[in-house]
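The data below hold one chain only, encoded as structure tokens and taken in the form predicted on its own.
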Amino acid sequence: MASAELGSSGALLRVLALLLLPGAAPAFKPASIGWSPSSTVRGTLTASDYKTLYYTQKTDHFGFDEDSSFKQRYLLADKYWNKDGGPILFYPGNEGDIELFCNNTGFMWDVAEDFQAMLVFAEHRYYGQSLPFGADSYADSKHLNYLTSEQALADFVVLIRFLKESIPGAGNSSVIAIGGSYGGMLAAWLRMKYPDVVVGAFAASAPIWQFEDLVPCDSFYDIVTNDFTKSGNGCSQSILNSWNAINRVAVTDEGIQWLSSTFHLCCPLQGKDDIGYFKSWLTETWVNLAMVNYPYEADFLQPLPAWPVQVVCKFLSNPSLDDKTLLQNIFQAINVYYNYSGNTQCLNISQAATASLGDKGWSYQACTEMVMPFCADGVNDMFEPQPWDFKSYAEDCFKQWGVTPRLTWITSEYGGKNICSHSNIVFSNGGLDPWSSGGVTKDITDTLVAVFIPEGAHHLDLRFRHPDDPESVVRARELEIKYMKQWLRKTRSSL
């Protein structure tokens, strides 16, 4: 296992993994909990609700060497659409399997009906079952020269066109895209880039500023130490001991063989050199519960319990105690994340999210287009000093994809903050998701609206009603749903 301090560019890359990331011993569950298999208030989508499609693209859609193609899957549900020009409702997929975005999308499902809707769920190249190469995708940089967010866009356009012109009445439906995290980046930029095939845009949690300067990098980290802090006395406190206490314990052998036996790892720490990939996996433990921080039970990354972090922050409320039994409460804090259903035999710190999240793809991503500078200094936050190194950042890259990651090229094709030309798009961000530190939070236009739920989540508007949402999120979406129906009636009256 390669080594990872944490304030390495190699701890950036695991967290920017997750946008915008389980043997041997018994099956274990943490004091205090009453524990039950997660549920979900209303039921998930099977295969029966939408058809499973595919589409041939162009591997290259911007040169003319390169003639190979590949077999887009795309989900799509027309049980509500009016062929007499009703909208497509259309979700840019982000870095994952397809099936993954569209069950934790309940937001279209919901609306699908009202708006008399086609929905389409495209995959995003490189992910899931749209592999351009086959198993050879991800062999070499060569191969992956063109999972781009540009060749992605390219891609939705290509196949909004063939739907358009192959569906029977679809001709004069007029488009929405929506997204979330990086596919509400992608539904934004496809609104900018190409305005005469979408009508506007809804883009949920979708970190657009998280690039160069254009917001502090300190940020993001900032919010999830507010979460911690806001939902539990001394919690966020006993995170921010908890870096030393480790230090201290694995001083010795014998403390890293104690750290991999009381965190019931899968693979044991082998030596000092594994103690910051260590941390590594608990800073981003910490990232993913804010960022699923839903009011009810769910199970997007893992399946939690309702408001996870003031679950967890119950194990975290004296600073104070000494190394081991500090870090004792932080495994039971931890093991709220990995093991709420009860049946984990082992954590696996290879891995904090579902496998259906194309970490390794996001992985170079990160190191070639979206490059987004994070730093924490823990005197303001909870984490252990982690400054932003460019230059440590670039070639922790070049050794892992033998590229060079370009640091101004995103704010250079889609302009920075510089998007007040554009229109029709609903940005929207809750207050406790990280993410919506490189979100756009206030009106732009009167027509790039900011929509901000204080009591939301990493796009919790996006997902299926539920009885226990706060009345900041029901607000939110009714919101949403009047500038979608604004766009359709202009674009109506313009015909």
Contents of the next structure:
2 protein chains.
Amino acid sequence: MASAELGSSGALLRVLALLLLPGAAPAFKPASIGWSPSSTVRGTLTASDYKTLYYTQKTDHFGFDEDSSFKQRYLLADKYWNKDGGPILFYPGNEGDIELFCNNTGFMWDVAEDFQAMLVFAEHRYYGQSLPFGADSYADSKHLNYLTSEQALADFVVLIRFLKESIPGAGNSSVIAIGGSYGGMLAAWLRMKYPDVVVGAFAASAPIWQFEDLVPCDSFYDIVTNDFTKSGNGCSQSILNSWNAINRVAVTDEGIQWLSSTFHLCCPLQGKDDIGYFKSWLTETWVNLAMVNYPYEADFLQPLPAWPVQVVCKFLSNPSLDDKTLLQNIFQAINVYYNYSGNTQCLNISQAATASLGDKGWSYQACTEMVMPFCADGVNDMFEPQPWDFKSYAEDCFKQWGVTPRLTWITSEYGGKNICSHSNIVFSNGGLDPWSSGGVTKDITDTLVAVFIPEGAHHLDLRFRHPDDPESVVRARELEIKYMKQWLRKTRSSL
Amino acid sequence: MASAELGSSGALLRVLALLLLPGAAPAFKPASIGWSPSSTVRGTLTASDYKTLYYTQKTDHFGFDEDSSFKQRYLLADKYWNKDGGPILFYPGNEGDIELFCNNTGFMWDVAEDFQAMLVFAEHRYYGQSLPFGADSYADSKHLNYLTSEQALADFVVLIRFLKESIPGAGNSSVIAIGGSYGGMLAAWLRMKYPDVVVGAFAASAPIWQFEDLVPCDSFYDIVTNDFTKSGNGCSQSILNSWNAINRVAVTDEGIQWLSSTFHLCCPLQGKDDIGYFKSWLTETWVNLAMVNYPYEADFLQPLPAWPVQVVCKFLSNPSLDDKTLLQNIFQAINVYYNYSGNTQCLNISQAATASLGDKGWSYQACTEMVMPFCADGVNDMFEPQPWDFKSYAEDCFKQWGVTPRLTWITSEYGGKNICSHSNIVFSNGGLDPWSSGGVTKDITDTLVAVFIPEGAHHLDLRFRHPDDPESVVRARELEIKYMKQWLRKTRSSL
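Same protein, different condition: the form predicted on its own was shown, now please give the form predicted in complex with another copy of the chain.
What follows is the whole complex; the chain from before opens it.
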């Protein structure tokens, strides 16, 4: 499953950019993560594998003054669907073009035949082609007003109802929601809020608890740091030392020029203000590497070798070098991420991954509902100390979008940690994935269960099967399939 | 529990008015039902029984462009509350002034000591004093945009969180939602959508299924008719015959004058157009009588004797009389409803009950989310045939409020009949109550249970205990209390 973390990562990095540069207009563009089907991955899809369809949705499900509509895109594959009761596996789209999620949720394609299932991938409003106001959708806070998780869930509910009422046989099909990252949060919330619509949800790497103080704000960076610490001697210490090395080198204009040249930056740094952006970009790079630390060569955020963090860490074994030598090694390390193909001419600090995702949309969502507190202390993690500062975060959001984020809304709306009244949700998380910090990693009840994949990075289990999959992800998928079949059996037997 | 049915009745009557007069601007004012504490009822409250408080709510919980706030009123009584774990009984206000519900939900006051409970009555936005835009709240569809059940539920959730976080000890208090009629629907939906916030809900006379085709559209009037059929020989037949009698008499201007004079109307009927309003008002009167057909003298919609339908039916034993004699008897019958006190000088067809409730607000809600199909056939019921005509209904709504009702939204949002995944809700209904047509009258699961009160009119069980309560309502309350205690025990034992 690709691209899911993009937005999340974008959100995270927005936070960093804001914290590093309080008061500065967030000129730093959040990461935009592109994806193209990798030849190293089994099961690439072709255009004939699914139909592209559109459904007319109300722009505002929760009010009646704005009575306009827009076309929501969805993709449908029914090759293996058993019209006589086969289920619908429904992907609630994340913050991006739905084709990316369709192409990258190999798990659903891998199990479709076994489940005799119809696959549906529904695009999230305000992303891809599903723009409520066309080119004006992002014009201002008035046009953006209908970009919320609640509206997106309502779209999914209304679409599922339409499918069940309009496709012969589908009325008898149970629906299971499957999603990763923000799409996993939506899958879980869909089950929580509309249990009549989906019989269960499989939420992979879904940080539903990355809000308020439900988890410590430093967990995320701790996990990133651990990945690097475990992947090579001196690795995380080198990165920790690099921040002060940068600060010392950047004291002079000459030093700033040296940084631009050493890191092969496409646009040279223009002075001290840019140093903050430069460090944010490095931070984002380390985070992304941790997220895609997959056991096989893959092309997700960038084309990368197997276990990329180990490859990176080979350049970072000595943290005690002089500043410039250390930073030259840092460049070699990030060059693994940005130039594994060998074709990159220069590095662009406004982009931490190739891109066609909705980073603008997620930035708005992070400035309204999706307020995720992050912090670093530079002691237990390898990052510069950065407290969580909601006030400054909110000020910058208002500057950028004209909206004020609501810190406590998501936990009020979706229940925070008190979700034990719900049922039939599998939460999977990977031990290498920074986002597991906000995930459900322990069983809550018999039917709200956690699947943990020690060797897993960000929703590894949602990817196509691969010969180099570690045993833990193979077992995880078996469990996930077992639970999904249980929900379907129970629903059938209760009819 | 008083006044709940007002809005509902108002909604119903708006429907009637619309159907009777397609194309006519709905000049007919929906009923407004007032209430004043009756001396025949035990346990009247005084000002010192509760505190009046205000909480600042977001005007729009589901969007960020409108960032204003308003003061929501709530009433709090903690005389019997055990700070060490005593529960909070929470009334989600209906379409009206919250003091009415506070004063009329005797059940909660009767059980407060036994439960060692805090009582909270929260006013519904756009009613009473809780007006998001003050005097402009009803100015146009833009100002009315935030009057929805979802926004109201969000208010309740945010308020409960505030209470639990700000009142010492309340953090350990489980919350049970209790409501009647629309307030009962809100109580049930609160549990369905926010099970982390309320451990259970007691929904009295809550017609959560009075939508789309979940129940036959004629059930409501069938029940009204049955009440009259059972209450006296010839009674419902007399009423059925009265419509054509009116039509025949109203053929001439002289006949219309005769009707105005015979019915002691404050404002004489001005021609044939008014005959529709006149018949709507009579219909509303029969419906209201069925709703408040209580076993003891009460002052709810109007001051009334015990079993008022029986008293009314004494005038309607002979359906075969000539038109004018029959209609003179109809006047005597409705005079029981409008003039039991003997002080009424004339009858006002724009009002079917004394009033201080939010009929305008409910009219808007009925024209947006709360689309309840009703119909009559004049064969199985005692009313003039009236098909359910959504198109004409929608056109009239647009004329009145500038909004288009959404016929299928409520069932999509709240699950329609597929609610078996939820838990801990008691639905109570009365056999004499027309609104039981849309209620849950059979157990769905072990924890979604129905309590039926054959001798009960509209949420009789929520009223104060009374010496003349039939055995069935006494037993119903015992059951309701038993379930509520079960929820609390289970929650405590799972801590």
